[in-house]
Each structure stands twice: as C-alpha cells, then as structure tokens.
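In the block that follows, a single chain appears as structure tokens, in the form predicted on its own.
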Amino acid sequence: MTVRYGVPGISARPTWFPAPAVARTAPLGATKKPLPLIIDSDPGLDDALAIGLACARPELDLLAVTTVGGNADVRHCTENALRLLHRYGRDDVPVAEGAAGAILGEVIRAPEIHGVSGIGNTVLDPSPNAARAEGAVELIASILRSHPEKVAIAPVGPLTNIALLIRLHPELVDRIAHLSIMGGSIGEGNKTVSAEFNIYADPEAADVVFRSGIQITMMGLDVTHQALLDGAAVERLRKTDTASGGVAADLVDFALARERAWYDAPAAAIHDAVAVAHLAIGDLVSVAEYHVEVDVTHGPARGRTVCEGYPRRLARSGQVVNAQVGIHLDPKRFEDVLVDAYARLP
C-alpha cells in the first residue's frame, strides 16, 4: 500500500499547508514591569471575561477600555464596560465609547448569542463613572501620546475604532507596541462559513488594520475554539467565593445554554480572553506566521481572513508575513488561568 504524507493510499500532495509554530513577537508583561494595555471591546460574554482577566493579571497594566458596536448596541457595550470594571474593583480605568457600527455597510449585531444587553441575563450594579467625553479614538490617541512606553492594544471586537485611529492619527501608529486581536480564522468562520463575526462586522476596517504595518497577533477561531469552559469550570468559578467569580460563572452558564441548545455541545469557547492571556503568559498560545488578507468583496467570502503561510506561494506572490496567528493552546491550562484570575478579583 502506498503511504505518503502519513495517509495510507494517498500519494497526491495535500493542498493544506500547516504553518509551523514560531517564537512569538508579541510583548510580554511581567509582574515587575506590567505591559501597558488598552482593551477595545464590544462586551459581550467572552469580552467580559477578557476584561476581568486583564484586571486580575499583575503582568498587565490596564489603562483604558474603549467600546465598539458589535455583540450588542454600542450604548449597551459602554454601560457593560463601566459596570464590569466597577464589579472588578477597577473604577480607576477610564471607558470611552467608540463607533456604533461599521465604516461601510450594514450594522451587524449578535443578540441571539449574547442577549440584547450583551451579557446575557447578568445584572450588574451601576458604575459611579460615566464614559469619557472625548470618545474612544481620541482617548486611545491621548494615551499613546502621553504614555512613556509604547502601549499594546487588545482589540476583541470589530476593528472599526482601530482603523479610525490609524486613519486619523497615522503619526501614532509607531506608539502601538502590538495588536493582539481576537478575530478571523485560518479555516471556517462562525458568522458565515467564510468569516468570523468580528471581521465580518467591519471587513473594511479589518483590511486597514492588517495593511497597517503594525505588529499583529491574530487569535482566530482555530485557537479560540480550543479555549473551552464547561459545567465543571462554572462550578470552579462559583467556588472562588468572589462576586466577580459569580459573575463569570453566570456569563459562562448563559453561553453554555446556547451551546447545548444549538449544538448539543458540553463546552463554550471563551474567545476574547485568549488575546489578553497571550500578553500575560508567554507560553500559553503557540503561534505561526501568515500573510493575512481580508476579503472586502460582497460575495460569499466577505470578511474572510485569507491566511497564506506556505513559503513557496509567498515567495511567488511577493507577499510577506504580516501577522502571527494562534494555532494551539492547552484547554485545561486556559481554564486554570481564568479560574485563578477570578479568584483574585473582588
């Protein structure tokens, strides 16, 4: 029997090329020198967990949370950010509201997944703070200008605010240490067969970002679908005996109910927290190098992140690597990281 490429009976060259893992380029925070970080988000069940993770990890210095319309209306997202930070004991972190919808095209929302409010059935106490008047793009710009160090940004919603920042303030692009993005996919999408939700919600903005020359790590569905929490993880969160742990458990419970009803699946992916965790934990996520191009056409592939990692094709086309893409993480370790974070919060 012919055996080639590890498959009995197959002698043809496979068309799929799995790019190998490489050393990370993303900066890494440390307890003695925390990484300055802005989260741009559309909270969002998994966004809420990502924000809590950033608040809890001593390797990260959370400077601001900016909001964008996506999982819910941007007004809900802003209120969620304010209330979540209040619950997590971080009223010192400013919040600013950004774009309500995409630069071009229709407004995309996901109430069937996150609930109309964005955070399912969870009810949070009001924050004593209000959103900053200058708005998301100008708050990010002012932090980039004034901070003594370059600042990492974790965009875990549609990329509208980041694209506007690049277009309005090109002089500040080199003040961005890294973009750790949750979005896209090497393989299939989740909003459509081609496209992941965050990229599909504003493909033109994503195209601006991936063409910007900023160092990028893309945490797409290929790796975030490995970041799973199940019913046992919910119980671990409740047993932290913190109010924040209880909130996290409620959020995951809401996500699990959807997964059981739709897919008969026992676990839910906590996508956005992966992009934040990568900046705090050096060896949690394995990454590979790709040229990522966003499909901005209006056909069935709109919003797809076309990821080319095959060296011969890259050489022939003249394309160069513009992103590292997450390819693997340990689900059990990821669960431990989340539970530990929520045990540290109030």
Ligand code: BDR
Given for the second form:
Amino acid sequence: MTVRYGVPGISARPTWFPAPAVARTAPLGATKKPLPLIIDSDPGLDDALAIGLACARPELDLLAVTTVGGNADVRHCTENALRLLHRYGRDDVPVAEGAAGAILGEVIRAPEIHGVSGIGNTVLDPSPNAARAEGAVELIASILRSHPEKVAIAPVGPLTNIALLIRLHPELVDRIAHLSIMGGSIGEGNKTVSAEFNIYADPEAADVVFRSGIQITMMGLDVTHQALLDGAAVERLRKTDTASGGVAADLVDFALARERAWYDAPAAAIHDAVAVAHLAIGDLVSVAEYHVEVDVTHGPARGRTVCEGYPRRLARSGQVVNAQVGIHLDPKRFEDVLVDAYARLP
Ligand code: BDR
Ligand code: CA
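Just the form predicted on its own so far, so send over the form predicted in complex with ligand BDR.
The next block holds the full complex; its first chain is the one shown before.
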C-alpha cells in the first residue's frame, strides 16, 4: 500500500501540510521562579477552568484578570471573573473590565453554549472586590510598565483588548514576554466553517495582534479539541472534595449537556485551559511553526486563521513564521492536570 505523509492508502499529496513539531518559544514558569501572567478572558465555562488552573499552579504568578465581551456580555464576564477569583481564594488578583465588543462590526455572543450569564447555571457568592476603575487596557499597561520582568498574557477571548493595548501603548509591546492565545484553527472553525469563535468575534483585532511582532503561541481548535473532559472527569473533579472542584464539575457538566444534545458527543473541549497550561507545563502541548494571517474580508472566510507552514511556499511568498501553533496534547494528561489543580484550590 502506498503511504505518503503518514497517510496510508493514498498516493496523492494531501491537501494539508503537517508541519513538524519544534521546540517551544513560550516562556515556562517554574515553582522557584513563577511566570508573571495576565489572563484576558470572557468567562465563560472553559475560561473559568483556565483561571482556576492559573490560580492553582505554583509555576504561574497571576497578576490580573481582565475581561472582554465575548461568550457573554462583558458586565457578566467581569462579575464572573471577580466571583471565580473569590471562590478560588484569590481576592488578591485585580480584575478590570475591557471592551464590550469588537472594534468593527457586530457584537458576537455565545449564550447557546455558555448560558446568558457566561457560566451556565452556576451561581457563585459575590466577591468583596469591585473591578478596577482604570479598565482592562490601562491595568495591563500599568502592570507592563511597573513589573520588573516581562509579563506573559494569555488572551482566551476575542482579541479586542490586546489590539487596543498594542495601538494605545506601542511602547509597552516589548514588555510582553509572550501571548499564549486560545483562538483560531489550522483546519475548520467552530463558529463558522472557516472561523473559530474568538477570532470571528473580532477579526480586525486579531489581525493587529498577529501582525504585532509579539511572540505568539496560538492554541487553536486543532489542539483544543484534544483537551477533553467527559462524565468520568466530572466525577473526578467532584471527588476532589473542594468547593472549587464542585464548581468546575458543574461548569463542565453544563458544557457536556450541550455536547450530547448537539453532537451526541461524550466529552467537552476545555479550550482556554490549554493556553494557560502551556505556560506551566513544558511538555504538555507540542507546537509547530506557521505564518498565521487572519481573513478580515466580509465573505465566507471572515475570521479564518490562514496557517501557512509549508517551507517552499513560505520561501516563495516571503512570509515569515509569526506564531507557534498547538498541534498535539495527551487528553489523559490534560485531565489529570485539571483534576490536580482543582484538588489544590479551596
Ligand atoms: C473559544 O470560544 C469560547 O466560546 C471559549 O471560551 C473559547 O475561548 C473556543 O472557540
Ligand atoms: Ca474564552
């Protein structure tokens, strides 16, 4: 049998180029030297798990959570961020609210997936804190300005705040150690056949970010669809016997109900946690190099992340690699990482 590019039974060249795994460029936190990190997020079921993961991992020093309108109205996202941090025992982490919606075009939401509140049916106790008055972009800017080290950012919602930061404070771009983004896809999207939700929700902002020259890891659907939790994982989260573990179990349960109803699927992807996990665990996610360009036209490919990894075409076009893209993770290990994190939280 003919085998080409590892695909048995065909002699034709496949219509996709499987770029090889390379050494990561993303910085890696260590317990002795935690990585300073800001999460920019639209919580969001999977955002909530990503924030919990960052709170629990000793390799990460969570400096702030900023919010952006996406899965839910930004006011819900901000309240969710405050209450989640309170639940996770991290009232010390400041929260600031950012853009309500895309820079251009319509405001996109996902209540059919995350519920109108953004966190399904879960009701959390109020936080004693309020969101910081300066807003998301200015809070990120002041942290970048004053922190002794460069700071990593994990944007796990639409990229509106990050694009505004780049445009309002270009002098601070080189204070960003890395962007570990959840968004995009080498293959098909989820919001449309072409586009993943976070990129579709603000393609112009994503375009600014991918052209910025900042070091980027893109955790797209290709890898986050391997980051699955099923009913058995929900039981493991519940059995952590922590209140935070119970919250995580409820959030994943809500996501699972939709997966079963829509796709008859037994597991839900916890997309956003992948972008955070990569900064704490060196060998969880393998990455490959691509030139990523965002389609900002208004046709059927709007919001697509066009990922070019084929060396000959890159050389011909003069395009340069601007991102590492997640291609593989071990689902069992990912599940263990989340269960372990929620066992450590209050
Ligand atoms: C992304 O879209 C949102 O609904 C999730 O929180 C995640 O960030 C997945 O496409
Ligand atoms: Ca999100």
